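The form predicted on its own is given below as one chain in C-alpha cells.
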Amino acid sequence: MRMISLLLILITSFFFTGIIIRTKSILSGRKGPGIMQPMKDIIRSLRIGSVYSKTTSFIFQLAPTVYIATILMAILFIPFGNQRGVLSFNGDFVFFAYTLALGKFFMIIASLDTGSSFEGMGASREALYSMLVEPAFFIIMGSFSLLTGFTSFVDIFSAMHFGSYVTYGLGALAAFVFAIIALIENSRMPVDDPKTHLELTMIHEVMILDNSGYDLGLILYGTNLKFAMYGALIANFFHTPGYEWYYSIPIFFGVQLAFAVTVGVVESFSARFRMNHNPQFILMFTSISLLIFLGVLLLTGKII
C-alpha cells in the first residue's frame, strides 16, 4: 500500500498537462488537441537522440537525468491519506524541499554551462523565484507541524482534524498557496508564459533552449510530475481520517482534475505579470502563509 501514492501520481502525470491544454482550448472556442497529445509529444522526444553543443560539458548532459530523478525521489515522500509514502521519516518535508532544490540547481548550472546570455538570464530569474517561494512552503509545513506535534508528511496530514471554521479556513488557505507554489515552480501564468517566443521575457523555457531529444522529453515530463505531485499534496487536505481507499482514490482524482482545470482557467483569463512585479506577487503569498501561522498560534493558545 505504500506504493499507492506513487502509482496514482504517475497515472495523473499522463493526463494533467493535457487537461490544462484542453481547458484552455474549450474556453477559447477551439477544438484543440486531445488530452493525451502532450504525453505523445514527450514520448516522441524520448525516442530521439539528443544533440549537444561543443561549448557544454558533462554537467549539461547530466542535468536532465538528475532533474527527473530528484522529482521522483521527492514523490516517494508524498503520503496517501493515512498511508505512508515509500519513504517517510521525521522531518521528511525538509528533505522533500531540498531534493527538489537539488534538481533545480542542476538545471540552473546546466543552462549557465551553455554560455548563452539568454539562458543565464532565465537561470537568474528561476533561482530568484525559487528562493522567494521557499519560505511560503516551510511556513505552512512548520505551522501544521506546530499544530499537530509531528514533523513528517504522513503524521501531519493524518493528525489534522478540521473541526472548526478556523481550521477549515487554514486548510483552504494552505491548499490555495500550494496551488500557487505549483504554478511558480513550473513557471506558469501569471509568473511566466510557457508559450512565449521572446527570449528576453522567458524564464524556464529560455533555460532549456539548448536541450533536445531525450533530454528535452525528460524535462517536459518532469513538469507533468511536479504538477501531479503538488496536486497530491493538496489532495491530502481532503483525505480526512477514516476514509477508506475506495473513497480516497476518487477524491484524489477529483482534486487533481479540479486543480488542472483551475490552472487552465487561470492561464486563459490572466496575463503574465511584468518581470518587476513577479517578486511582489510571490512575496504576497508568503504573507498568506504567515496568516496560516498566526491561525495556528491562535488555535494552540500560543498567543491570545
Given for the second form:
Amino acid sequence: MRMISLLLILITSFFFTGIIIRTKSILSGRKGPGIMQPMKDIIRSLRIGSVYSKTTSFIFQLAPTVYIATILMAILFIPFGNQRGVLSFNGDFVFFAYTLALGKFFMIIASLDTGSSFEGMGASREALYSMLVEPAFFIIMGSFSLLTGFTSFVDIFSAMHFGSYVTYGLGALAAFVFAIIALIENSRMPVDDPKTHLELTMIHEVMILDNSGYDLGLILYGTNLKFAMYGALIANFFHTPGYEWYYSIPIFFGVQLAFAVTVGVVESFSARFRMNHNPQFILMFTSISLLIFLGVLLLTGKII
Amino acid sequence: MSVAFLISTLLFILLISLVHPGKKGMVAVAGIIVNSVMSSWIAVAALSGNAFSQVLNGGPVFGDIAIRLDSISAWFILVTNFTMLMGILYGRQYLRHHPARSADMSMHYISYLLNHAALTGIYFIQNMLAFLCAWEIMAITAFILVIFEHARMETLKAGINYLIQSHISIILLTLGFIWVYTSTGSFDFEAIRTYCLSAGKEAALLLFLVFFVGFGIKAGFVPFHTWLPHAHPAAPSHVSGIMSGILIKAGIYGILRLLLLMPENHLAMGYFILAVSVITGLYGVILAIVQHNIKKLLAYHSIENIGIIGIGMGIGTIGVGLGSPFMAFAGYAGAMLHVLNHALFKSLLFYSAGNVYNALHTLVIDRMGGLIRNMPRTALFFLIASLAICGLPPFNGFISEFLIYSGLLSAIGSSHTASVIILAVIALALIGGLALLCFTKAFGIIFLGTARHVQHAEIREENNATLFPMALTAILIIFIGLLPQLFISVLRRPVELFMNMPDLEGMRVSAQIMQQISIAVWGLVLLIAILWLLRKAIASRQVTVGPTWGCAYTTDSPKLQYTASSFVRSYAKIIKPLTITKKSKDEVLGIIPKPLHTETHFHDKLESGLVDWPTRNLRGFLGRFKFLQNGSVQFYVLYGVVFIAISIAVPLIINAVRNLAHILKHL
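Please could you give me the other form, the form predicted in complex with the partner chain, since above is the form predicted on its own?
And the full complex, kicking off with our chain again.
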C-alpha cells in the first residue's frame, strides 16, 4: 500500500504538461496538440541520438540521471492521505528538500560544463532563485510541525486536518504557497517563460540548451514528475476525515487537474516578470509562509 | 604516557633539525604518527567508557597539573589526529613545489609537530595555567606555519594580523582564569564549576561571556572572525587545511568544555550561542559567495560552518536547559559530528585548492577553468567535498545538518520560543541554499568550461602520493554519509556528559532516524546507479560531438564564458548593503580602444568597522609620538637615562612631598 502515492504520481506525470498545454490552446482559441503529445515528445527524445559539446565532461552526461533520480527519490517520501510514502521517518521533509537540491546542484554544474555564455546565465539564475525559495518551504513545514507536534510528512498531514476551521485556512494558504513554489521550481510563469525564444530571458530552458537525445528526454520528464509531485503534496491538504479511497483518489486527481489548469490559465493571461523583479516576487512567498507561521503561533498560543 | 609523549615530541624535533632537508618531511610524518598513536590509544579507550586521568607534578609554579581525558576530549583528539596526519602527508608533497631554505623547512616541520602536540595538550590538560601555555604554543606555532612564504609582504601581514588577534583571545582567557583563580584559589578546571555554584547566576553568565569571546576569536564567530579570511589564503594549503579543519575547532572545544563546567544558565547560554551562530553562519556564507580568491572563499565558508556547529551547540544547550533528551542529543551530536565532517571536507577542499594553485600559480577563480580535463582526480575530490559542504545527501555534511535540523524541529514543538527557533531553521535553510550557489560557482568556474586564461605551462595531475591523503579523506566523507548510525553510537558517551545522565531516549530515537536515513541514502545511490545503467542500455549509441551551442556563433571563445563574478552578479546586487564594493572601470576612449580593465573588490563591512576603523584611529593617535622613534642611538640612550632618572626621582619626590606634608601637619 505504501506504493500507492508513487503510482498515482507516476500516472499523473504522464498527463500533467499535456493538460497545461491543452488549457493554453483552448484559452487562446487554437486547436492545439493532444494531451499525450508532451509524453510522445519525451519518448521520441529518449530514443534518438545525442549531440555533445566538445567542452563537456562526464558531469554533463551524469547530471540528467542524477536529476531524475533525486526527483524519484523525493517522490518516495510523499504520503497519500494517512498512507505513508515508501520512505518515511521523522524529519523526512528535510531529506526531501536536500535530495532535490542535489539534483539541482548537478544541473547547475552541468550547464556550466558547456562553457557557454547563455547557460551560465541560466545556471546563475537557477541557483539564486532556488536559494531564495528554500526558506519558504522550511517555514511552512516548520509551522505545521509546530502545529501538529510531528516532523514527518505523513504524520503532519494526517494530524493537521480537522482540528478547526483555522487549520483549513492555513492549509489552503500553504497549498497556495506550494503551488507557487512548484511554479518557481519548474521555471514557469510568471518567473520564467518556457516558451520564450530569447536566451537572455530564460532560466531553465537556457540551462539545457546543449542537452539532447536521451538526456533531454529525462530532463523534460523530470519537469512532469516535479509538477505531479508538488500536485500530490498539495492534494494532501484536501483529504476527507476518513481517508476512504473512493473519495481520496478522485480528490487527488481533481486537485492535480485543477493545479494543471491553473498553471495553464496563469500562463495564458500573465506576462513574465522582469528578471530583477523575480527575487522580490519569490521573497514575497517567504513572507506569506511567515504569515502561516504566525497563524500557527496564535493557534498554539506560543507567541511570546 | 604524558612523559613519553613529551619525550617523543622533543626527540622528533631534534631529529628534524638534524637530518638532511629532503628527509625532514619523512621524520615529521613519523613524529605525527607516533604521537597520534599514543594519544589515539587513550582516546579510543575513553570513548568506550574508560576515561583517562593522571596528575603531573608541575613544580611550584603550576602546582598539580590534572591530565584528564573524557569522551569529549577523546573525540576531538581523534579528529585532530586524523586531520593532522592527512595534513602532513599532503603537505610534504605540497612543499615540493615550494623550495625553501633548509632552516625554513626545519622551522615549518617543527612547528607542525609542536602544533599537533600543543593541540593534544589542550585536549588533555585540565589545569588553567598549563592549558594557557599549550594554547600559546598552539597560537605561535600556527603563526610560524602561516608565514611559510614570509618573503611576501601580504603573507607576513596576514600572519601578524592572526598573531595579534589570537593574543586578544589569550588575554581574555587569562582574564577569565584569573577571575576564577582569585575567588577559588585553584587552577583546576573544576574550580570553574565551584565558582559558578557559589557566585550566582549573573556572575557565572558574565564569566561565560568572557570565555566565549576568548574562544570565539579562535573559532571565528562573527564579529571575531576577521583574522580567518586573511590567514587562510596566506598560508600554504595544507596549513590552511588543518587550520580550518581543526585549529579553529580548539575554540569550539573550549566552548563545549565550558558548557560542561557551567552548572546553570543553560537556557540563557543556549539562546545566546544560537543567536551568535545564526549570524555567524549567514554572514560567513553571504560573504563567501562574492569572493574571487578560492582560499578566501573557503575561509569564509569555515566561518559559516562554525555557525552551523554553533547552532547545534546552542540547541543542545537549550535542550539541556529544557530537560529534553532528544533535543540535547540531536544538537550536541550534530555539532560534534559536524566538527569531524567539517574537518574532513574543508581540508579536502583546501588540498584540492592547493593542487590547483601548484598547477596554475594563482588563486583567482576567474583565471581558471576547464581543469577537470587536466586534473580529473583533483576535480572529483573537489566535487565530493563541495557536495558534502553543501550538506547534500549521500555525503557526511548532510548527516550532521540533519541532526541539527531534527534538534531544531523538536525545539519548535517543545519550547515556548518557537518564533526564535524558526529563525534558526530559516537560517539553516538559507545557509544550505547559499552554499549551493557558492559551490556551484566554485566548482563550475574552476573545473568546468574552458580555460579562461592562457596557461603557459602544461597542467598535469598531481602524483599519487599527493592524492593519497585526499582519497582517504574522501572515502571517510562517503563512509559517514552512507553509514551514519555507526557514528551516532560513538557519539553517545560525549553527549551523555552534557546531559549529566545516561541518555537512552535521545540516543535511541536518533539511532532509529539514522538507520532510516542510511536506508534512504543507500536507496538514492542505488537509484542513481540503476538509472545510469538504464541509460547505458537504452540511450542511443549515435553520438555526435560538436561545439557548444552559441546562437549561430560557432567560434570557440573562452572569453564568452560566464565568469565567477557574472555568475553571482544578481546575487551581489541583492546583498549590496552588507558589503563594501569597490569597483574600478576603464572608460572606452578613441576609435581603437586600448585593452580595458575592470576590477571589483568586496570588503567585509564588519571588519572595516570593528578592526580597521579603531586601528586607524589608534595609529593616528600613536602617530603623534612618532618623533620619539627618530632612529639615532644617542636619543635612545637619552631615553634610557631619562627613564632611569625618573624611576629614581619619582619615589624620592614622593617621599619628599610626604615628608613636607608631615612637617606641615606638625606645624
